[in-house]
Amino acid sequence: MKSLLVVFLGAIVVLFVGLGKKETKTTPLALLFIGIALALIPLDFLGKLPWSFEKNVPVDMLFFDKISLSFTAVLLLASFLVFGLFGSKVQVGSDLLGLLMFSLSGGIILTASSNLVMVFIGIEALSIPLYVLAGSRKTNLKGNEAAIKYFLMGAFSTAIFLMGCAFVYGSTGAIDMETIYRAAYTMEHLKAVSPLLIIGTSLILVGLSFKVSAFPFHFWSPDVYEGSPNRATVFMATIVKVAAFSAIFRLFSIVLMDLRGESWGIVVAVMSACTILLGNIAALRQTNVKRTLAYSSIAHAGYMLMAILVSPEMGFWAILLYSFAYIAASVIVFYYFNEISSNRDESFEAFNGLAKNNKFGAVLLALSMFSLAGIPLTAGFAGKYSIFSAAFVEYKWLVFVALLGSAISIAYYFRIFKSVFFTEGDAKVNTTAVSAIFLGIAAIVILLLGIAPSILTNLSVFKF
């Protein structure tokens, strides 16, 4: 996890090189880090780099495995295009850009937790910088608004995952995953599962659910994407989701796979469903484009919770894959609601007439939709049907709940492509040749995993 120290020393000397200067001019210096970051990640997964210094990290802190690998890429892949795409032009001095940075360094740390106090200050380093990101708008209402609903429903999250943590040690003795994961077992197969155990892992799915707006733990999320500022917004809906989604594949998925009868399994499929049918049936009613984008990521939560049910390594490419999808349209979305609503009209008429007067931007954004909504040959399709056909086996009903939620959310992606395609208004972007190159890469990523998932999928297979 070499990239896990350079994006925190990038963070670092962000902070400090950027005193008294302009953002867009240290903005370059944190994409360079972070392209590093991503760099050393394919080199890390075939073992090619000549130098390590994971011997020198206790075994039971981190996991360098393929796991974390897989979805620190994810992160870092995410966090490239929001730095590349959402830099602020007016703002003086970059602490705003390194705690950007620090809170990506704290969803590394989650990907790789290997026992729970680092899940616990993985999520922390994630969290708090978020907090102040999302009231840095000083004078803006919602702004304060969000930053005080978002801090109090993260430290009651926090508090609640926290005593789940203390029931599991309380009932295993340990808070390492692989011990956990030796009691949990030996447990289930003498069916002598203690009532500890099941509470702590209630409480710990409680806690963490908060982190990825999962029903019924979600209603912080509209109004706190809202009142943030953008940049901070599209980061709350990509990274720190994946993140959070990374560390509850890894405990309930693997470390307490074999509780998934006994306690959560039952619960987190009813949370998927209606999750699912509550963020898209709540995106329909809609006038703000935000909180529809805020409703759809609830939704989007939802069909992320199905791959925590089916066997561990079709899970994970599952959701990986889908990461890769929801990563890159969501940037996409964002980036040009950014760019349209500067003049504060956050409804969809904003959209009316793009496609007249930016027929890549149009395209981008249809594409992006088509993703969004699942439809076939974009790479949310090929994330949903990885994810529906794993979960299909023993969990049909929540698959028929998830067509007819990915059916619903058609009508409200379909209001921002009937704007930009069919309605007169002088909507209009003027796209940068440095932008452009991002949105690129964001429709490359879109078209190719949903052409050729197999180039994700076909990656050397692992053993848990």
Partner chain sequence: MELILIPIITGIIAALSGKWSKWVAIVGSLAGLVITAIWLSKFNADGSFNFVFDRVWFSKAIHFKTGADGISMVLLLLTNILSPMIVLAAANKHNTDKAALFGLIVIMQGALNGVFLSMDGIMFYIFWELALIPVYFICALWGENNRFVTTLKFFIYTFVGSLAMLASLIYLYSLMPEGSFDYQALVNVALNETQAKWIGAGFLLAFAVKIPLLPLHSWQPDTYTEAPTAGTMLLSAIMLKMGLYGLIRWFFPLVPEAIGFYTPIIIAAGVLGVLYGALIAIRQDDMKRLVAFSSLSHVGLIAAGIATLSTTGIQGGILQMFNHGINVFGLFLAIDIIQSRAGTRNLQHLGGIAKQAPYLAVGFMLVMLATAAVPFTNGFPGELLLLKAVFTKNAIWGVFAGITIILCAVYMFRMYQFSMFGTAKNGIYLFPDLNMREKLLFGVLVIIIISAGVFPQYLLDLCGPSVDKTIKIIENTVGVIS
The other form holds:
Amino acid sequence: MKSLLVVFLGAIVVLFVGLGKKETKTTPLALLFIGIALALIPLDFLGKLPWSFEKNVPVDMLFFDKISLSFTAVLLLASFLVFGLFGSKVQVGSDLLGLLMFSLSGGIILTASSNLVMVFIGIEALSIPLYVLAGSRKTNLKGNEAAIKYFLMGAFSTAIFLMGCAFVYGSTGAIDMETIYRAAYTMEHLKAVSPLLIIGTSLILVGLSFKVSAFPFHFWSPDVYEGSPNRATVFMATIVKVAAFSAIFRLFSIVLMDLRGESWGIVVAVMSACTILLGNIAALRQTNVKRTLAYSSIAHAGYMLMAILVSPEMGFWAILLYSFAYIAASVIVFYYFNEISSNRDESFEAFNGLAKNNKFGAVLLALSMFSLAGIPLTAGFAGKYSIFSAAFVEYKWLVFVALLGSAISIAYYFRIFKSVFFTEGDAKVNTTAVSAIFLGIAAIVILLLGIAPSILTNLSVFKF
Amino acid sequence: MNSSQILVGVLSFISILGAMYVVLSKNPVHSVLALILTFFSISAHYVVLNAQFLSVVNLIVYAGAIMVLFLFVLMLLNLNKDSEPQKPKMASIAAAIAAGLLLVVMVAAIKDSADRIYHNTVEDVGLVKSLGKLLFTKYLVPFELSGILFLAAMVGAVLLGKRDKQNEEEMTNTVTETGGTDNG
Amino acid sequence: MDNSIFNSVEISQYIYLSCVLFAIGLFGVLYRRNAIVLLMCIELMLNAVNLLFAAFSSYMGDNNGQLFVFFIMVVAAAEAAVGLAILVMMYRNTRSTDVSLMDNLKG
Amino acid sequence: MELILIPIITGIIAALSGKWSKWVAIVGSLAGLVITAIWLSKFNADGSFNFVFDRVWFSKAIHFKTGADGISMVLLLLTNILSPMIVLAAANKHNTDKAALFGLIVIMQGALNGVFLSMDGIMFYIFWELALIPVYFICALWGENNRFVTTLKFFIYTFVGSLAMLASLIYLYSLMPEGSFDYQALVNVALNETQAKWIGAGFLLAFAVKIPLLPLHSWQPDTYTEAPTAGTMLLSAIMLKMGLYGLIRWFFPLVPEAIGFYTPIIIAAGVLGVLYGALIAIRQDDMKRLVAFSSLSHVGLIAAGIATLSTTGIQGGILQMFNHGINVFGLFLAIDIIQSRAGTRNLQHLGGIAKQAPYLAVGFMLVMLATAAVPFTNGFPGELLLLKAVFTKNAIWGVFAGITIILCAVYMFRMYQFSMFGTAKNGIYLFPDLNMREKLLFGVLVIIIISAGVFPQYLLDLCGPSVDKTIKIIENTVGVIS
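Starting from the form predicted alone shown above, please give the structure in the form predicted together with the partner chain.
So here's everything in the complex, that chain up top.
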């Protein structure tokens, strides 16, 4: 709650400090607020936190437990890195920064919501600023296209999500998650799950799948990612995805857990398998790095969906680890992509020869590629391992598909490798000291969670 | 068949008719007008359902504010003519199949389970008083948050609507007569 | 209050009505190409949802559903504002609101 | 523990230390050798695991657990003897960025030590993958023209193999009530035959790609040819042994239920590899390619010998793993020296080197004889034990495998004759003899070749009890293996 308030306050302050003045640099201010919010997370953890529905939090609609705080930490870390790396170089207006912070607070609401109304408001608060962000290059046709596509898809998926909520409301008589949980539990035990509830959860799943761009609702994301300005793309790829996953996790893994075998389990499993395969295979055929990254992020959504299918304790740990790994690596890759492609060349060739001119960058890129591909001793491996081992008991075939997907992913990650390390060229990135610090933080996250992922679990708060 | 059944039937018919016209009309302005008609019928439904507050809000927010905004934009952009090119048949068939499938699935789900929804009519449901009480106690947090959401939306709309000099110079095919700036 | 409506009209009738409206809206989203009409179709879908919520709420005697509708209306207004702003921006650049012209992004 | 960390840390330091990196790397890898020597002196060869180090790592199920028994000790010895020599051998290269190369070699040493020391399934997997990355970079950064495609093929082959192994490990893990990846716990899991076959398939895929066994070998000759010499040495002399070691330590003890199904396959693939490799090697003109195929042939015999699951077979396999590592290093060293001076390694363009470089001629001769398994060189006892084991298991396969000695002699002598004798076909070139560094390398090699040839008993005693224990583990499940 404290973090949420700080982010809100920060958004408003940033918005008004920069108002009217053209060249004010408000990035440090935004970073300050996000930093404070991030620092407040451990404080919240020190108190005794409920795991799920033990109510001892005064705020009724928002629910700050281990799950929401952990996801909030991921979101804040991600936005800290994004703001640090993408806010400093290009002149970003304070209005855009403020909007990003509004969006971030929408993400935090989403992670903490304990009521479908709050989920809805969270989604909207997360998305509406991003519709604007996607179109912030006003005269760029690609930017316009991305904005309109993102907006239409977003509004459309929200409508579907709301229809699902209505059905759930009709079948359980409630919109707060605790009552839904009870009702679903009772229904499961009476062996009389209402078809209304099943179709409601399916529609909710569809609506949220649009947000995380899971198959078959992924088609918009490569276009939107490509057309949006880089800072919006990285925000969509990291913060939106993780926030939407936190909502999916809470709704499906916890609230509707009892219905998994009955209704959505196999659907999610098939979706995740298709997402993984499609994302990885389609990424192979791209010539534009940004589109490749978009498809790769689709594939990663598939892996994260797997974590919904297992018991909440294991799934939570896995998805959290995966989120950390994913955001840290994505931010690094997008940063270098942003710096390199500034002269409008978004092909793989733009990366040619980076290793010669910028060793630091090449090593960091290698590290994040390894993490994304799931090579051991990076956080990506720890995340993949925990997801796979948790899912193996029930969904063996899915794990095989996922392993196959990982093997395929090597090929396109190594295309970037090829350009960076093995091809002559003149790609150059002038990393400032400030950027280097943020990149260093991301790299440390990757390495630390890769070498000793147990530090996450060993924090006493994560012991379930 | 008693009077309320007939009333609901007629209202439903109007809603569906309006909705069909929204989708099928070639002229966007006609669509908007049909949509307003649909919204009015839905408001009437709310009255029948004893949800007076919603009915009023629906009229004010949807039929009043949003639809006027739509009309305003349509007029502003001079879109009030049949500008849309014909779509290939295949696309319309595919769209119809997709929508029809969803409808069938939903109807099939309802068929068996509608009677399981329990009826429990409480006197003050839907009245402004009870809703207001709930809104400012239990739903205070979402209420405040949606205020902030509005702030964000407003900033965003202004940001998109305004034209800054730097962009003006880049602009290749500037359209001068369409300066809609205040849609927030 | 007049309770006769709840006794004489089945709730399923409202559910069917909302589903039909929702499906019409969905069809429109898939079928039409004018962005502004697409936006209208989405509003139509949202209204179907609202109606469904209100019906459930009235029949179950539970106020929460009606408040949900209130929030949907409010937020949809914000969304529509931003959407129209994007639309105007698009129109300035392309002199059209036809989404099928938007195919610059291809893989 | 220290055997893993010290090389990795010094490797990273070496990669960062610019022009001093050569010395840092040599010191780091020699430190590994010194620790191995100390461990050898303290080693208690009774078949148990010595020097056990155990800490919780990822979670309760995954520990950082290391330990060395006789089998590991032989391979640790091989790794730590060869790593300093590979650094030294690479030290003359005019590479653009030597620092990273030396660093990567030493990191590789640490990762390989990790593979041979792991006593936890996931830890084994992690080091298995970790060993792949430095060698990938060595090959891809300093290799020859076509290196990117070749190394990518190599990487994908091995990566797919390792993913299959990961799947098998997770499968095994999911069958345990108290999940754990501890070696002992994994060994203890009781499987039915179908499960054992599936799990075995995952492991075997990983190991067979690395060894490489016959249908999965296609990455090998290309990679050897394209890789820089240091990379080829690491790959052939040490990395191949990871697969063979995996067979002994992990494959057979973990899925003994499926050995009835898998041993014939491995023996067949091994022996066919022996013939195939040897026959192709005879026709090669590129010396590196020739040695690559000869290596395929030798390793096939080792795999077949191990799969007989007899004491002679496994002991011979371990002995031969050590000796093949030494010999193949020697061969690639000689080829590297020839190539760097003559500018080519094509046999058709070489000749007459012996006259100009007698020291090289003698050293090369000895290595070649050892590879051809001439008595009193190190190649002989291992090959003898392996052939005996295969012959006892299946006479026909044994006879086929026996042909290898003749074929090996043919291609080795052909290579030697074409390169060393006669006259240069490619004009006359000046061929300076070995310098001090190369003399040192060959000197050490000669000492090891002769001493391991004359006293093979030392290594056999070192690994004997552990081999017996491994066989006992398997027999506990499936009964006595004939």
